[in-house]
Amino acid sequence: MNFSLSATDFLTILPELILCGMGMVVLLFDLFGSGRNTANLAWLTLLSLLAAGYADITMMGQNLMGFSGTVTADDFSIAFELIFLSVTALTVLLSTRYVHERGMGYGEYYSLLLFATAGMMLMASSLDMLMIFIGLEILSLSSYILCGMLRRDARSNESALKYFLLGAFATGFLLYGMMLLYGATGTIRLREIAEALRHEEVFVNPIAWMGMGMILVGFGFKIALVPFHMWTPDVYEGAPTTVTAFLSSGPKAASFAALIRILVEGLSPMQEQWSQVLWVLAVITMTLGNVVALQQDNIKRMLAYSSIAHAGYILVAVVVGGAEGLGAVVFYALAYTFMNTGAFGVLILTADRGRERLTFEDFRGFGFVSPALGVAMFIFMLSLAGIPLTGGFAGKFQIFKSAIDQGYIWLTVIGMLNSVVSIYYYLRIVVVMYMQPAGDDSLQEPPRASIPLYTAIALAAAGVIYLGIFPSGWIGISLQSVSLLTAGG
C-alpha cells in the first residue's frame, strides 16, 4: 500500500505542532536563559498558545482531513481546541507569581502544560482510537508530572501518585475495550466501527458489547463519573493550585470531546444502549457531587465535587445528543472554564506568604478587605450556581431546554433539583464573605498586586458576564460547530 504524506497532513495537525515545539522551545529557553526568569516563560507560553490558536482560527470551516483520515480539523474540534487554549492561557496567567512563590519556577511546568494542551487537542480531532489513545495519553502523562510538581510537599506527591495509579487503572480498561472492538469490527476508525456494527452479526456479538462498556469506564474515570469518581477530591486538594484549575476545566473538556467523537462517529448503532447507560450515570454523578459538595468545609474539595456534579449535567446534553445537545457542551464547556478558572483564580490570589486560604473560615468578612475580589468570587459563585445573567444560567439553560425538547422530563427535573441543591454550598461562600466578620485567620489586607492573575480573574469575570447577557452568538458558534458531526460527518 503506498503511503505519501501531504501539506494538508501537517496543516491539520498544525496547532499541535506547534505547541509540542514551542513545549522544547520553553525547555531549552529554561536550560539556557539567563536567570531562569519564570515571567519570560509565561510569556513565552501565552505566546505559543496565542499562535496555536490563530492557526485554529485560520482553519475554521474548512473541514480538513489529515493522515489518510486519522485526523481532522472539522468545527466541531476548533471550538473545543479554543476552549483548550483558553483554559491554559488562563493557568498561565495565573500561574506567574504562583509558581516563583512555591518553588515551581521550572521550565518544565510551562512545557507540560503545552504539552498537555497538545494532548488535549488531539483527542478532539481524532477519528481513530488509537490516536485518541495516544493524545490521551500524552495528555495524562504530563498531568500526573504537574500534580507532583510541589516535590517538598507530601500533598501534592500523594495527588501525583494516586492520580498516576488510578489513571493507569483506568487506561487499562480504556484500551481493552478498544481492543475489544477492534476485534468484534476489525478495524480502529471510527467511522468504519459504525458502518461495521450496522452489520445484524457484528451488533449482536457480545464482545462489541463488552468493548463499548470499558470504553465508558475508562471515560468515566477521566471525566469523574460516579462510581468512578474517587480520585477527584483528593487529587484536586493535593495538587497545586494552579494545577487544579488546570484539571477541573481542560481535560475534563477533553474527555468529553473525545467520548463524544466515540459515541457519536463510532458506536452511533448502539445509541439507544448507551444513552440509557449514560442516563442512570448523569443522575447519579449529578446527586452524589451536590450532595457530598455540601458537606466540605475546604473549598477545593468543594470544588472538586461541584466540578463532578457539572461532569454530570454536560452528560445530560451528550444523552440528549442531536445538535441542541451537543452544542450546548461545547457552550457549557466555555461557560465552565471562564467560573471555575475565575473561582480558582481568587483562591491563588488570596495566598499570603505560602499559606494558601482553603476554608471558608479563611473567607470571613473577603468582600469588605478586598472589594474588587470579591465581586468577582460572588460573580463566579452565582454562575456555577446557574444564576440567570451569568454564563452558567445560559448553559444549563441550554441542556435542559435541549433535554426538555428530546422528551427526557425526568432527566431535566432531576437536574433542576440539583441546580438548585448546589445553590446552598455556593452562596455560603458569599454569606462568609459579606455577612460574617472576620476572624482572626481571615485575610486582613488586600491580596498584594498581582496584574497577571488579576488581568486573568478579569477576563474570567468578563467571560462569565458576557456569556450571561449576550449567550445568542456563542449559542449560534456552538451549534454550527457541531453541525457536521450530527449530520454524520
Given for the second form:
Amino acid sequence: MNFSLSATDFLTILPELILCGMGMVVLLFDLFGSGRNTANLAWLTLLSLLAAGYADITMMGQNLMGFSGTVTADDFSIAFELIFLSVTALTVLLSTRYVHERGMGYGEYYSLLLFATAGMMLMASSLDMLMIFIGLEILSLSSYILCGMLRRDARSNESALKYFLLGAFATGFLLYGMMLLYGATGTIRLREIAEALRHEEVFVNPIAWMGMGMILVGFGFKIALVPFHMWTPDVYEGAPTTVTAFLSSGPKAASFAALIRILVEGLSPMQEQWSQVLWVLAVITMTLGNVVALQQDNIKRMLAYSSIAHAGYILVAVVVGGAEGLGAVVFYALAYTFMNTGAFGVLILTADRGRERLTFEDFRGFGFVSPALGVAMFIFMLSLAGIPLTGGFAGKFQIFKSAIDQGYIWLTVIGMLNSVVSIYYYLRIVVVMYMQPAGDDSLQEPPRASIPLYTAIALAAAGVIYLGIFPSGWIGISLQSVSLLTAGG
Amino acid sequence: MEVFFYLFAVLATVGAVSVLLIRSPVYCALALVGTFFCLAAIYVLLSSEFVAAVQLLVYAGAIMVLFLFVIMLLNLKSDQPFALKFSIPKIIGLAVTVGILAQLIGVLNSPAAKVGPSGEYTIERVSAEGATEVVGRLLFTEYVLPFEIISILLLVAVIGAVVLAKRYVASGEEESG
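Could I have the structure of this protein in the form predicted together with the partner chain, to go alongside the form predicted on its own above?
Every chain and every other molecule in the complex is listed next, the one we just looked at coming first.
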C-alpha cells in the first residue's frame, strides 16, 4: 500500500496550520514574554489571523484537495474562512481592554480564540463527517471555556456549564445521526454518501432518514434554531460580552457552513425532504426570535434573540438552495458579522470598570453624550433591521429575491413580516438614544477612548455601509464560492 | 452470539441509567465501570478487539481511576441513596426519550431497514490482517489528518482544565466584580 503526503496536502490546510501553530506560540509567549503584556498578545493574534487570511486569498480559485479527500480548500470554504477570520479579528480588537480589565487569563483567551477559529475553518473545509465532527468539537470545547472565563462571575459559570451540558447532549444527537447515516450508506465521505443515496435500496432505508433527522437536530442546536434554542439567551447573557460577540456570529456561520456541506454535498438526494423540515424550522425560528426579542429590556438578551431570528433568515436561504440561495447565505453571514459584532462593540466600549451598561435605560440620550458612537450604533441597528443602504438590507434582499425566484412566496411573506416586527425593537434603542434625555442612571459622559475598540467599531460600520452601497463585489465572490457545490447536485 | 450481545447491551444500559439515578458518587463510578466493561465486551463481539482493549485501558482503567481520585479528594457526602423525584420537566424528558427509543426500534425493525453496502474492510479482511494492524495503518495513512488534529482538541481541553480550575494567583489579577 503506497501512501505519501505531498506539499499540496499541507497547503490545503495551511491557514488552519498557521492558526493552530500561532495558538501555541501565543500561549508560550504569554508564559515567557516579559511582563505579561496583553497588547503584544493581541497584536500577535491579529498577525496570525492576517497571515491565515493571506494564505486563504492566495488559494482562492484553486480548489485544492488534500489528505485523501478529507479536506478541501475550495472557494466555498475560503469564503467562509474569510468570514471566520473577520469575526475573530474584530473580537480580538474588541477584547483588548475588556480582557485586561477583567483579568481573564490573557494568553489562554487569545489562543482559545485562535483554536476555535481553526475549528471553524476545519468545519467549513471538511468533506468527511469525521473531520466535521472534530472541527465542531474543537470549536465547541473552546467556546465552553471562553464562556466561563470570568471565573468569579456566577453567571459566567452558569453560562459555561449550561452551554457545556446542553452542547454535549446535542453533540450526542449529531454523532448518533452520523453513525446511523454511516450504517446505512457504508461511508463517512460526504460525496460517497450522496453517491450511495442515489441507489434506490439505500434511499428508502429508514436508518438513513433517522440519521438525517438526528444530524438536523444536532446542528439545530449549534445554530440555535427554535425549538433547540433554549440555551441561547442564558449563555449569551452570562458569557463575557466579547465572547458573546464572537459566539453569535462565528460559530453560527461555521455551523451553517458545515450544515450546507452535509446537506448539499452529502444528502443532496434527500433535498426535497430536508428542505421541507427546514422550511418549518425557518418560520418558527424567525417568528419566535423576533417576538421574544420585542419583550427584552436587556440589550445583550435582545441581541441574543435577534441572533436567533437572523439564523432563521439565513435558514430561508438554505431552504431555497441553488447558487442564488446558498450565495445569499455566504453574503448574509458576512453582513451579519459586521453589524452584530459592531453592536456588541458599542456595548463593550460603554462597559465601565466593573459595571456593564446593558439596559435600554442606560442608553438614554447616548446619541448626544457620545455622537460618534451614537451614529455607529444607529448604523448597526438600521442594518440589523434591514433598512436600505446597509449590509443587512442587501443581505435580506438577496435572501428574499432568491426565495421569490424559486417560488417560495409564503416563506418570503413570513420573512418580510418578521423583518417589519424586528424594526420595532431595533429602532427602540435609537429612539432611546436620541429622543429621551439622559437620566441620572444613564451614561453621563462619553466612554473612555480605546484605539483598538474604536478601530473595530469603525471597521464594522465601514463594512456594513460598504456591503450596503457596493454589494456587487461580495455578491460575486459568494456566488462563485457556491458554484462548485451546486454544479454537482 | 446474539444472546451475549443482548446480555451486555442490557447490562450496559442498566449501568448507564444507574449512574443517573444513584446519588452516591462512588456507586455511580462503579456503575460507570460496569458500563465501560459491557461496551468493551460488545466491541469484542463485533470482532474489533483493538477497540475493546483501548476501551478497557483508557476508560475503565485510566479515566475511572481519575474519577475515583477526584471523588476521594472532594470527599463528597450524600444523604439520599436514590434520586427518584419526578418533576414535570423530567416527565417530559422521559416521554421524549421513550418516543425516540420507540422510533429507533421501529426504524430498525422495519422491512426496508438493512445495513448499507459494506466498505473495503470487511470482517473477514480485518480478522485476516489483524484488527490492530488495520486500525494502525488507516490512522497513519487515510485518516492521518483527523488523527493528528485531535491533538489540538486535547490541547484545548487541557487549557480549559487549567484555566477554569487553577487557583487564583494574585488578587489584583482577577476581576473585582
